[in-house]
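For reference, the chain that follows is the form predicted alone, supplied as structure tokens.
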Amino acid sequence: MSEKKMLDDQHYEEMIQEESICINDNIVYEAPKSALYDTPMHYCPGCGHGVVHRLLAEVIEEMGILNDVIGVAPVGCSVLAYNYLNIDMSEAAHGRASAVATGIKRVLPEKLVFSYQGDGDLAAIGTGETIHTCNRGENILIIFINNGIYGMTGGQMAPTTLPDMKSTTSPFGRDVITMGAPLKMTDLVAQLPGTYYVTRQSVHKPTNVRKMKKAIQKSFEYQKQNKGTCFIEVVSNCPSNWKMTPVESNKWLEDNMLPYYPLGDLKTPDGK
């Protein structure tokens, strides 16, 4: 290794160690100190769970309702979320999130409270009380992150598995004529009377993630206002399952998964 090449990597860990990004002397980032606990990753490089983690501690801050937020993650890659935010946490059984939320939504109405869940878990074993949730309008928000394929498990076929993507259980693909056509829980809660803010978003690029902070922001105004369940699906990737370098899954992501699930916003409360 050159001396440069050292200097450079010591360089970039000090940065880290203050916790903050400068450019010419001006801080462009900064991870937030309270509701972020300080803790080796364990996602996979390039996984777009730890973008969001990072917002979802960024908006809690600056909103600073770090005492009044309730977090609930399931079974699947997001179930150690607690190991990341500074937060009162639940943990749920697979696919029950939403049901578990709702308990603690009820029985302390004035707290903030929100779900954390995958596809696998919200769309397939968890899809019943995702919908019955969203139908009753339960005032809480609702996270999902859809990456089309089961990623903690190894890299099974998922309800959001697209058509002819191959994965464990579907070698060949997904053949829509026998395994169904891919589940659009987005547009499918969207319909529901008692969903109040839905919306699509993604963190694989710097506009992206912008987009879906401001949806956090706005799901828990919401919520503050009690108007309703708030749901947001993040398309997200999945480089290891889907056998591809953190580069290569963004562009895959771009060309194949974002055609079928389009990014925006599905129900507002304008109705635009």
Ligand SMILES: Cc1ncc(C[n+]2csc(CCOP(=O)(O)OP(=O)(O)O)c2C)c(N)n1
The other form holds:
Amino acid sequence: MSEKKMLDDQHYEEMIQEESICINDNIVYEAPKSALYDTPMHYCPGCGHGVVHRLLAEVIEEMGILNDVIGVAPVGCSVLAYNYLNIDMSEAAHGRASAVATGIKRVLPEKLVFSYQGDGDLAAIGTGETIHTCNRGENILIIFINNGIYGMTGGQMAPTTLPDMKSTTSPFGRDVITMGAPLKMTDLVAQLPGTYYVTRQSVHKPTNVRKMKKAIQKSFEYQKQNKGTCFIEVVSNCPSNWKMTPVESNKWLEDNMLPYYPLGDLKTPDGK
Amino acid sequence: MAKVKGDIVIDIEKCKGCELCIAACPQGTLEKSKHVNQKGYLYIVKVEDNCTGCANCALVCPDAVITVYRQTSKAKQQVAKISNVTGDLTVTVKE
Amino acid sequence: MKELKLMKGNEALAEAAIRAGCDAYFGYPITPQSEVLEYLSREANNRTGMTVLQAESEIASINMVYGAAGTGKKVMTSSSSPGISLMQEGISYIACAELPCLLVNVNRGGPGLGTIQPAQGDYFQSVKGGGHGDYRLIVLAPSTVQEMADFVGLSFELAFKYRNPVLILTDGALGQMMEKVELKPQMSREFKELEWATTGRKNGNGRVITSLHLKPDEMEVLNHHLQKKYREIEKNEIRYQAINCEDADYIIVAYGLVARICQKSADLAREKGIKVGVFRPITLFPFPYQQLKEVASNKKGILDVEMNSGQMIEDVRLALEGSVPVRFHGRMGGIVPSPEEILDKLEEKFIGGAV
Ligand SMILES: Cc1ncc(C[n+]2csc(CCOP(=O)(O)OP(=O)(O)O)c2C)c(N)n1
Ligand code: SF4
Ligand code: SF4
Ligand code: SF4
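The structure above corresponds to the form predicted alone; please provide the structure of the form predicted in complex with the named molecule.
All chains and molecules follow, beginning with the one already shown.
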């Protein structure tokens, strides 16, 4: 290191290049600005909800569909999604998001409609609505956040809670004999003729985040073409109620959730 | 061989210190700060100057905290255009 | 030129919905109102492009209504008592989010699965809230097939005027009864964008349909706003009918179909020299408290007749504040009282026996 006195612009330019490359032209990644409000989200540190919100916002911006999208967020940790996503949105009663989304889509078929539901919402109290919405092939995107637990109400057992997994209402671990096995809703809806694209994704690693984004993009494209229901399960975490650090929770997700809920497409247009 | 040069900007007030970015960074560029932000979280800081701008940290960040930059030749020209400063400056440069 | 048709109450209502330019109907079959869904499935879409969807349950129906009403379209559902019970959570959300829509309850006998025969046991549920929280529906009670049809347009008008759900509370007999109706001309389904409705972002800021306000002070402000609206509705929208009440010694208070039967009873009474009038609230919320009080002042007695164990009578008593003796006659379980029976009761309660 040495100190130099510089008087001419030439040197100064070099210095800037050396010291900071943080200029607009160099941006390779920044948070979406128009579809995501610049406000802190209420989610616990490390919660996957935030990543999925951001990806939704990114896709909505990149596809230029800000004024064409209507979202539905039911009761669950993400019920306040409308505070973060700067698009028209409707709250929904617990379990009813896909019915609400159906109502919207049926009267505004030219708009792009999505619901954003937790596992308690979609796979327990709203099972009927989920299955029938998919069976009718409603032209909507259903995003299903599977964190294996009831987040908002403080960590009770969900239909997706893994065997032997502890929750506040399965304090000794989920006993599949008395409580049933975890419900694989995604496998179920993939069987229905009404669904067009069914996939299971995660956002715990950069590569998975990229794939998840692709899945959202595809789903909106398919919706534009009136193809039927697109269904994306996101195997996600709930560090708070799993009682782990976020980093531990992602590791646990990989070691425990993914073997039961393997990632990948369950149904694609070309049948693969 | 020179590595790709990257950099990040962290919006420390939005950071919740979840450390997912630390875990995702292949370069070991990031660490937790010793200070808390206004919300009381130990936010993230850059401790090494080896960022490649791969954006892994930003991709996994649940709170959209990180902006990632990567040096491109196009951007170099841009720098040349915007810097038009006159006057005396004392700066530190590496040799 | 008048367009007269002989129609069932349920079908007249469905036809009126098409003609009112209704955009969407979501419903689930239940006797005695399935004709609404059936008629609309047959007629609506090919005539006006109206959406008609048979949902998987009443819970789904009401939430589809919630979603569709949030876009500012003209939306409705119909059901009968057990189905309406299932909808209560959704109705509460709709009331809180202030979404205009039309609900129809073709009341049948309860509680439980009860009977498919007509009844009025859902009065409390309809006018006092029904679901959770402090809310009110505007409740219209038709007593003829003509009104079954006419109240559809009126309901949409009121629903959009106040951004409030409107309930047509009718019963199985009116729903099934055939009468002549004069039908209104077809209205267009032209869509007017409303500034609050979620139809896709407009001016750079997302709009939100919600009933969630976690901060108690905000929730209280919202509640005050709702209450203010209900007071406004009470001020402007009371509807009732007072038939031969001026010179009457006795007044029968009844709503819906029963009011018509009571008119027969009043005619029979006058033949016998007993002067009886009928007071029929048309809006059950807002209830015509003041109007009833005025009509009933100085009368010898009020007989409240309902097809339940006595629900509206609480409002009748509230209206009269003890100024006039009030007696009750009711039938339950789906039994419709006859005009003679009602007159007998009136005589028994006021003239024959000690009051
Ligand atoms: C009718 C009804 N029953 C119960 C609740 C309470 N409740 C709110 S959220 C929730 C579960 C949320 O879990 P999930 O859908 O998995 O979403 P998460 O919070 O995990 O994101 C429950 C049971 C409710 N709001 N409404
Ligand atoms: S409780 Fe769980 S799901 Fe809810 S915000 Fe916290 S970590 Fe996320
Ligand atoms: S991932 Fe985001 S919120 Fe978490 S520590 Fe890193 S910068 Fe902060
Ligand atoms: S951009 Fe890549 S190298 Fe740079 S800090 Fe983020 S993860 Fe590390």
